[in-house]
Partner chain sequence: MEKLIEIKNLTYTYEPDEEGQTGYTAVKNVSLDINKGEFVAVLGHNGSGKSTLAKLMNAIFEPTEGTVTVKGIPSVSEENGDRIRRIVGMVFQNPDNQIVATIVEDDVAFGPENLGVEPAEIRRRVDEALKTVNMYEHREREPHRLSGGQKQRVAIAGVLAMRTECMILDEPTAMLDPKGRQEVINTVLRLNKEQGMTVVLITHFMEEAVLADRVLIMDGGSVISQGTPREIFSKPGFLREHGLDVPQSTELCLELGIEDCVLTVDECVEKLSLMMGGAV
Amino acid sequence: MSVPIELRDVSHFYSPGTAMQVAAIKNISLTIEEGEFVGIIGHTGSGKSTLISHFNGLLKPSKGTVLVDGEDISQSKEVLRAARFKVGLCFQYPEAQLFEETVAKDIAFGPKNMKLPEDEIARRVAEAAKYVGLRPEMLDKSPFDLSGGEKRRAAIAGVMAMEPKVLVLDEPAAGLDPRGKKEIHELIRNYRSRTGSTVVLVSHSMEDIANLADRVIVMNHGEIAMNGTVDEVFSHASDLQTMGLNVPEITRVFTALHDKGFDVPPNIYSVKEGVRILRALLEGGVG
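Sought structure, where only the one chain appears, the form predicted on its own:
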């Protein structure tokens, strides 16, 4: 399996060489493999956004090496440019960056920068709009005439239209109501299912990560505190809470039951799974 992103001993300092120097991330080594859905969680200021900004060279490491498709992205401008198309980043509130006359032109911005033929750009715009659930008639509208959720989807479509090998989303559902949040998560899930692309989702919500990701990286004070499957990470609920993360309520319930001696796993994060286990427990005569 190929490795689209690899970080080797990467650190990043803000205000380096001054009394205000801060290590935002420290000695990070990790790989993200092709086809993975990786969740990155951590408290505010844990280094999540700084970390992902290294994935395509938006930030240059103070020390260490970043490789995309096996190439050190600092070796040349050409390799760096290619990396920025291979790794598509979508930061919080991306709709604030919409600026074109029409939704179609906004979605086409990335592919145009890739200097693709017009027919290929048109194909990508239509495909990306379909991924995010924007109807064809919306493409001729001004992006400023869309609802908040539609603007968010249009902005995400602009990154998807570059057809990156890795799609990186930083809190993509931030500020949306529950329905909008559910729609964004569903479109991400469908995008990955249809394309097989690698997806990295950054969130402070353990529940969101648990419902979407295959692997979880937990950031704490600029370092990787945990790195494993959802089950492996969620089995350390008390440690996660100590790091300032809000563990899903259902996980807290099962952790408490486990600690009281009930024969239940502590790493339950789905209400549906919790109901199934409790029903079996009650039917077994344990009250």
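Numbering follows the first chain given and starts at 1. We call the rigid core whatever largest set of C-alpha positions still superposes within 1.5 Å between the two forms. Because the structure is predicted, anything quoted here is derived from the model rather than measured. Compared with the form predicted together with the partner chain:
- Relative to the superposed rigid core, Asn267 undergoes a CA displacement of at least 2 Å between these two forms.
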Contents of the next structure:
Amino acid sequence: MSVPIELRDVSHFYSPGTAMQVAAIKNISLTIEEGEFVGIIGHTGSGKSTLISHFNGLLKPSKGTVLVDGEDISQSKEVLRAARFKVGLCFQYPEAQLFEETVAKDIAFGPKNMKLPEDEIARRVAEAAKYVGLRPEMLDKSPFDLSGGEKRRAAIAGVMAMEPKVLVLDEPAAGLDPRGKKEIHELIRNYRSRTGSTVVLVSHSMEDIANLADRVIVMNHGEIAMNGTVDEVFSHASDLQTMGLNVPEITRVFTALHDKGFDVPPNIYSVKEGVRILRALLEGGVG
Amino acid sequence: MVKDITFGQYYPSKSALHNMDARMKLVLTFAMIVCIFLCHNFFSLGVMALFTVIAVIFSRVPVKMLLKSIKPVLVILIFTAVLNIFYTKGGETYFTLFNKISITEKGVNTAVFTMIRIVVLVVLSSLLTYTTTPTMLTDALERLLSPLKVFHIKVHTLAMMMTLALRFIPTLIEEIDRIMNAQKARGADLETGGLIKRAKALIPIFIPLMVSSFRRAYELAFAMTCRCYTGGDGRTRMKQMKLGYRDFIALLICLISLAGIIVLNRFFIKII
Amino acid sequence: MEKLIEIKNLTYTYEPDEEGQTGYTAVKNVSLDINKGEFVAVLGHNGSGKSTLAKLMNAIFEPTEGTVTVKGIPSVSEENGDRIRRIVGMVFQNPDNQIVATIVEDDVAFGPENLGVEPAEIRRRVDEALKTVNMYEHREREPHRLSGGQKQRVAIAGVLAMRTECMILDEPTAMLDPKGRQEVINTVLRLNKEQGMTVVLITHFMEEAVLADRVLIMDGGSVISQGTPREIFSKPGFLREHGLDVPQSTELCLELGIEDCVLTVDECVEKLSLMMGGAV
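May I ask for the structure of the form predicted together with the partner chain now, the form predicted on its own having been displayed?
Everything in the complex follows now, all chains and molecules, and the chain you saw is the first one.
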């Protein structure tokens, strides 16, 4: 079976051929495997956005090849168009894309562009709305009458309704309050467990990446600086810090304790896990 | 990147031209552009070209940047040159094809003449925007037009609107880019189809743009109120406009150029 | 302690149809004081009334009921509003929608220009303000070429140049990346500690609220709790109920039954090290 996304030695230059030529990303080779949950981290300007815009062919590589589902997307317009639907890209602040009279019509925009039959579109709209937790009565409202968090979820549903093989989300929780953030993460998890589809998540929040992703790609100066499991990547705390990144707060606590010589693992990513380990240790110490 | 499209392409420097009073710069640029059209032969045009070269030197704007500003008008430049070469007749004939298409002395002269004119025009006007910030420019315009207040024209409001437009053009370009990408990612087809289909395809871009622009305007109004903006009355300016020795030297140079143009126009035959 | 802003029984109801809101009461019967030199953080989920409260504090909105008084000036008329805004400045969430000029220093000058300050004095204030927020070397750049954090610092400089006594920041870091957030928060903290600027910071980030002298929790238009960060963050259940959260270090220690509330990673590590002293 072919991999959903593969990049072979991809570079992208802005203002190519001029003195101001800047490489936004250079010599990137990577694969996103079927069913994986990949997190991408990197500070602003590290090339994350440029990178994900190559996944569905919104940007064309200056050098190298992008394969979606095993096919070079530069070979024809049809393949490129198919890639748009196979890789669902949801940008930062996606509520900016809402434009239709009703939420349902807006969610249907993608499926309609896929030229699907009416009943299939209706099914997908209902399904996507369910994934993001929009109640059926909300579908007939104007998207502009929704609350901030609801708008965000409606916009994400608009991408999910294309039923892409890979869902790529760029900072889906940016600017939301803690409850809104939690809801977004919940719905991503929910979507994945129900559809089993591949997800790529770009985030500034190390806590979220640690909790959601299987594999982490670290971008720095347009190149892949690290690519490995959550454990592998977050064990390089000092390297991450020099790149303007960090490790989750709870991991910082455990790494510090570990470094002080306490018998705790440094790779702890959730408070629950941390509490369990420390409790066992403290009770054992007393007994 | 779309972000690189600069509007009112200012080039920061401390050159003599940068330090001139924006009002004087505006008036003189306008006057000298009129002068370009007073030139009737290569000698007077030469004065104009010389003036431009001097201005460029005193602006310390790299020639490369000026060439960049000529690039967009290159097509017009070539088009007018070709048109002039083939359609203006007179003087010695250099070349004839099929008894119909011919290139004459007058044709070549006019072509070269027009090209120089356009280049000088573009360079002079872009020098103004390279050496003057958009704020200074609108400020200068506001002050130059302030006598119009007598006719109850709200000059300050107009100038403020211009400043805000200049400020928000790059932001809106970025926004359009973002919205277009988001809709393309949902399979929006903006490139193919007939006129009506394409116009329809713009709706998903136009509506979000309107919505966000209204929101921006609303928030901006709050932000301006918070900073005690109540219109033009009682406002002062950080950057004062004062005519200095530089401005009078510039004025003098312009007057000399004008005199040169008039004299040379008289002494040599008219080409155009 | 000198009171800078006094709020008594404040209620604000949006006019029907304004912004699609139909007679919505965003702030309900709020009474509180902001003291001079204080750093107050306001927490609350979206729609809890924080932003409306902010707009009432610098007289952009006039109270439907109750009073807002800034240094003895009640926010009841347009004229008083103008006087209040000379004392209380504001920084908004979206950096793009509050910068008015095409050059950084011109934007910082906008406020003092509106106040009718002498040109030479404006120049002095602008340079000083830009130096304070570490943006002096960028003074001739175009705002749209700056990073989000830099834009927000320009906006802060714009308030500083007006020489206000109080600065209200309405989610100034919501749209920034971690680096930009750090830049802005460090700047705000420095202004408060070194220049005695009174700060009201509305935020969603618990790690920012931790830095304040006092934290207010808002929900449903009312202030439902207030206290020092330690007092507030020792109640994670209560915070979650109102759509908020606590920092991970705080939660860890609370779960382990550590009595005094810790707020930072360092404090947490120190406390745990002490506890486990024997477990090495």
